[in-house]
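One chain comes next, on its own, written as C-alpha cells: the form predicted on its own.
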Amino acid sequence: MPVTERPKPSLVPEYCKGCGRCVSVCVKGCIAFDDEINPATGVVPVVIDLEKCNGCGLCIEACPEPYGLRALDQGEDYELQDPAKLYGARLSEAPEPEDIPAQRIPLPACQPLVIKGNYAAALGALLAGCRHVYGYPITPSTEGAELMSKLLPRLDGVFLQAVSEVATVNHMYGTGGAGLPCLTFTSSPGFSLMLEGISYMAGAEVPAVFINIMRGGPGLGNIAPEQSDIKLACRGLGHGNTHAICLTPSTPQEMLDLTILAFELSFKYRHPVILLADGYLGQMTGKVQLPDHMTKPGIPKWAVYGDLAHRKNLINSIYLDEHDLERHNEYLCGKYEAMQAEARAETFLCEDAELIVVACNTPARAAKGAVQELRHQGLKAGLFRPLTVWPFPVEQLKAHLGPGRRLLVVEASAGQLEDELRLALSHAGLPVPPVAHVRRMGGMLPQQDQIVAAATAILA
C-alpha cells in the first residue's frame, strides 16, 4: 500500500557533527541543539521534535553528513553501518608503513672544543639529528637557542622563536608527531608553562627533548642557578598520569653526551625526555670532545608524516570512553615500568665508604672535591651521582648501602633531591639509612668547605 504521508527525518546521533545547518533551514523550528555531549563523538548533536515536523525534507538536504539525517518510512528500522562499507574502498589504498631506520654517519677526528654547557647541548642535538628547534628566550638558557638560530638555516633546518612557551610545546607536538627529532631550550618559569603540552605529548606518545636550565624560584625568582625543578620534572609533568626520563649532567661534556642520549631514549619510548641542568652548568665553559659519528634520523612507521605511506596513522591523547582511557593509562604505566631500566648513576670511592654523599648537576662537582678532601683526612666518604633523577637509580645505590652506612644529600634546593631519594628507597622496600643534608637556595650553591664540615661532623 503506498505511503501517503511524507516521511519525517530520523537522526543518527553518532553521525551528527552538530554543525547546525539543519537547525537554520527548519522553517517549523522543530530542530534544536541537545544539551548533552554525545560520549561517542565528543560533540553536541541536535534533537528533533517530530510533532512539529511537516516532513518537508529541507533538513535532510542540508545535512552534510551522509545518513546523519535520513527520511524513514513509518515503522522502518535503521541499523548503524560502518562508513567504510557505505562509501566503498578508497580510491588509493596506502600500503602499511615501515620504519625508515636512522643512519650512522662517521665524523672525522677533531680537537676538543672549549664551549659553554648550553652550546654543548646544542651541538649534541645537531649530532643526534635534530633539525627543528622552537623556543622563547629565557635566561640562563638563551645561548643554546641563539646558536641553533645561527646554525640550523645552514643545515636545511628550522629554528622558530615562538610567541610563548605554550606555543613552543605545541610546535614540538606537531614536529614530534611527524616523527622528527625536535628540541627546546628553556628555564624554570618557561618550563612551567609547557607542562600541559608535555602531558599531551606523553598521552599521545610524541617524542621530544626539553632542555631545562634551572634557575631560582618560586615564581620568576632570579636568573641564578638552583635545582628548583627536580620535583616538577619528576612528579609534576602536567595533569594525569605523566612521567618522563630526567637526565642530570654535571659537566659540559655530559651536556653534549646526555643530549644525544635524550634523543635516543625519546624515540625508543615514543615519549618526552627532560634534561635538567642548573644555571651555572648552562653558562659554564669546559672541554668537550665530539663523538666519532652523527645520526641522520629516519622516519618511524607510526609517524603522521603527511605522505601516502603514513596516511593511515593517527596521534591522539583523547579517550572519551572511561574504559578506553583506563586501558591507555595502564599501557602508559607499563611503559613507565620499562623506563626503570634506564636509571643511571656514577659512583666515586663508594666501595668502602661509611658516608655516601648524594649530589647531581653542578653541586656534584663540589661534592666530589669534598670527598677527595675527606679521603685525604682519612675519612671514608664516597660520591653517588644520579645521572637520572627519574627513574632514580635506587638499585645502583642499594649496592652501596649496608650496616653503618649513612647518607649526605647535597643540593641547591629545599630537599627536592632528597625527596626523590627517600621515595625511591620506600618504593623499593629498602630501609632508609640516616640522612643528613647540605642545602642552598635562591641561586647559592653548596660549597666544598660546607660539605666537608657537614661530613666531618657526621663521621666524627
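The structure presented is a predicted model; accordingly, all values stated were derived computationally and were not measured. Rigid core: the largest C-alpha set superposing within 1.5 Å between the two forms. Residue numbers count along the first chain shown, from 1. What changes on going to the form predicted in complex with its partner chain:
- Superposed on the core, the two forms differ at residue 42: its CA moves 2 Å or more between the two forms.
- Taking the rigid core as fixed, one finds a CA shift for residue 446 smaller than 2 Å between the two forms.
- Remark: with the core as the superposition reference, the CA shift of residue 437 between the two forms stays below 2 Å.
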Given for the second form:
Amino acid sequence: MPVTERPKPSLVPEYCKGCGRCVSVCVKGCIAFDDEINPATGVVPVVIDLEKCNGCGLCIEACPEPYGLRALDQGEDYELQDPAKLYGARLSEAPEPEDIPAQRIPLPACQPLVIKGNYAAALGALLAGCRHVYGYPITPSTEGAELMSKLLPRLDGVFLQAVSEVATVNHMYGTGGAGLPCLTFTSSPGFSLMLEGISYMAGAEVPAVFINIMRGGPGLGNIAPEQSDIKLACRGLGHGNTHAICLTPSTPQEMLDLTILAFELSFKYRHPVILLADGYLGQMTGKVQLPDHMTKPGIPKWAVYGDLAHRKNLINSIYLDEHDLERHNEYLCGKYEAMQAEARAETFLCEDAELIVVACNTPARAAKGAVQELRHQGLKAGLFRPLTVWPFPVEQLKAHLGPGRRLLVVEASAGQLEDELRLALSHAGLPVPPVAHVRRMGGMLPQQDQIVAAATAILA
Amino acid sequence: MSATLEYQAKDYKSELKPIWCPGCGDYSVVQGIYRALAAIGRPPHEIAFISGIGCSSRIPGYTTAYGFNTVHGRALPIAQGIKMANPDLLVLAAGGDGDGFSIGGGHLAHLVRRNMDITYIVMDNQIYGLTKGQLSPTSQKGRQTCTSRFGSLEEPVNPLLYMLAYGAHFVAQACPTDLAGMAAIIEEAIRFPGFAFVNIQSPCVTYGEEAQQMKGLKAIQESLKALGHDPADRLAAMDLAQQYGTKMHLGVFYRNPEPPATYEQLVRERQAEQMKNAAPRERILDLFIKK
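Coords for the form predicted in complex with its partner chain, given the form predicted on its own:
And the full complex, kicking off with our chain again.
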C-alpha cells in the first residue's frame, strides 16, 4: 500500500521513560517534558501536541524505546513477535555451550531379580540415569511411581506426584528442557491428557520417556490390558506433525531393557519416546537380569540448564513466520525419517514360515506358544514381533515375505496394529500379502487356542 | 418444584450393591443423600447426579437418579453442561478430594463465579483410595503414603477456605459421625438457590490413618451451631475454616442470607431481554450483514 502521507508519531506513555531525546530533535517544538507521573510505570513520560507536526519522523528515529514513539499509522497495537527475532542474537559473555557427555558406570554382576514389569521399567529408568519422575496415580501403572517415591529420595532424585496428567507432562517439559532425563508412568486415559504437552515437547525437541501401561478403553473402560493406544502413540500424538518412537516390550526383562533404550533414543534424537506396554506387562512378575553398566547422564549442549554455560540456549515451539514453521516441520520430518533406522523386531521360526504371526506386547507371548504348537503339528508358522510399532520394522518383515506367505495379526485392539502394518507395507511399496487377524478387546487377550485355530484354518 | 411426601429414602436407593470396602464412610454419605432427597421430594427422574473418578465417584450408581460417572476431575464442567441443557433438573455433583481439589481443582473457582444451582458434595478422605493409597491434596504434611514414602512435603489444601475465598455462597461440612446432621446439611445445600459446597469427612477404612477413622473424627468434631457460629458471617466462617485438619466443625460455615441470582436465571433474563425486539428467527442472519 503506497504511503500517501508521512506518518505522525504516536506515544505509548507506558513505554516512555521521559529521556527527552525526542524533545531535543523536534524542530517544531511539538514535544515537551511533563511533570505528571505515569501511575503504571512510575516514570514521567513526555507529552506531544501534534498540531504543528509535519510528520518528519525524527522523533520516532530518536526514540530508543522499541514501542515508545511509533508512527501513528502503525497504531498503538503491536503484534506478537517471535521471541528469537524480537531480541535478536542473545547477548551473553558465556562460551558456546558444549555437551557434557553421559558416563558409563560398570555394575557388578548379580543374580536376576524377580519383579513386576512396572518395577522393572522403574529400575531401567534409574539405571539410565533418570532422577526426575512425575506422575499421577492411575491403575495399572501406579507401582512404578510408588517405587520411585521410595527410591529417588535416596538417589538425590525427585519424585513429585502431580495434580493431574496435564501437570505431569508440563513438569516433564520443564525438566526435559533443562536437559535431564525424566519419566512418567501412566495408563491410557492419563496418556490422552498428556498429548498436548507431548506435541509441545516434540515441537520444542525436548526428550522425555512416557511409559504407557495401556488399559481397556475407550473412555473410562477398565483396568485390564488392551493395545488400543497404538493408534494414539503412532498417529495421534497431539496436534501438529508429530511422531515419536514407540517401543513395545513383551516381558518384564524387556520392560527394563527397552526403558533404558528409550532414554538413549530420547536423547539421541532430542525427542519424546513412548514405551507402550499393556496392563498385564505392568503387573506381571518375571525374571529380570540387570545390565552390566548404568549411566550417569551428562548435560546436552542444547539444554537450558540454568547456568552460565547454557545462557545462549532457547527452547521453544513457536514459529510465527509461516516460512520458519514450515522449515521447522521439514526439519522434524527429517528427524522422523532418521528415526526409521530405529525400527526393531524379533523373529521366531520365520525363515521357512508360510504363515507369519505378527504380535507385540502380551499377545506376542500367546502367539509364541501358538507358533510352537503349530510347529508340533507340522505346520510352518513363525512369529514376527515388532519391538517398535513406530517406526514399524517393515524392512525386517520384508525379508520374510514372498510368494505364498501369509500374515496373521494377533492383537488386543480393533486392528490398530494391523493398520500400522498395512500402512508400513504400503509406504514401503510392498504388496500386501493376505492378512488375517485374531482380535480381542475390552481387556480380553487373544488366547493361544484361538490363534492356533485361526492359523490352522489358513494353513491346513 | 413442589415438595410432596410421596417419596421415601428407599425410592432413591438403586438395586446396585455398593462395592466400597466394608466400613467405608461413603456408605453413610449415600444414606444421607437418600434422606436429603426424600425430604426434598423431587422424583428421581428430575435429578441428575454427576461424579468424576474415584471410590466416592461410584455414588451416582447407587441412587435411582440419572447418573453420570464422568471423566477424572471433570464432574463440575459436565454438571454445568447438564444444568445449561436442562436448568430445571436438580443437579448434584460428587467426588473425592483428589478428583475435586487436585486434577479438577481448576474448575472450582469458575463454577463458584458462575453460581449455577449445583450442589457439590466432596467425600474428603485425605487419600487416593481407588488407586490403593497415594497422597491426596488434602493429606496432611508429613503423611506417609506409597507415593510419599518418607512423608509428604506439601501443605494440604484447605477446601473450606478455598471455597469461601472464591466467594461461594454456601459452604458446609458434614461427617458420617452425625448421619442425621449430614442429611440435614445436604438437604439445606440442595435447597440453597445457587452453588452449594458440602465437604464430607468420609473416612477411608483401608488406607486412612487411625486418627481419620470415625473414632478419631468424633474426638475432634464440634458443631458450629453449638459454638454459636452465625452462618451469615463470612469472616467468622473463614476464621473457623482455618482450623480444617485440626478441628472438624460440622454444620454450615457460610450461607449468604441474600443469595444472588443464579447463572441460569441470568441466562434466562438475558435471553428474554435479547428476544424482546428481535427479528423473526428466519431474519436473524441479517444481524451479520452490514446495512
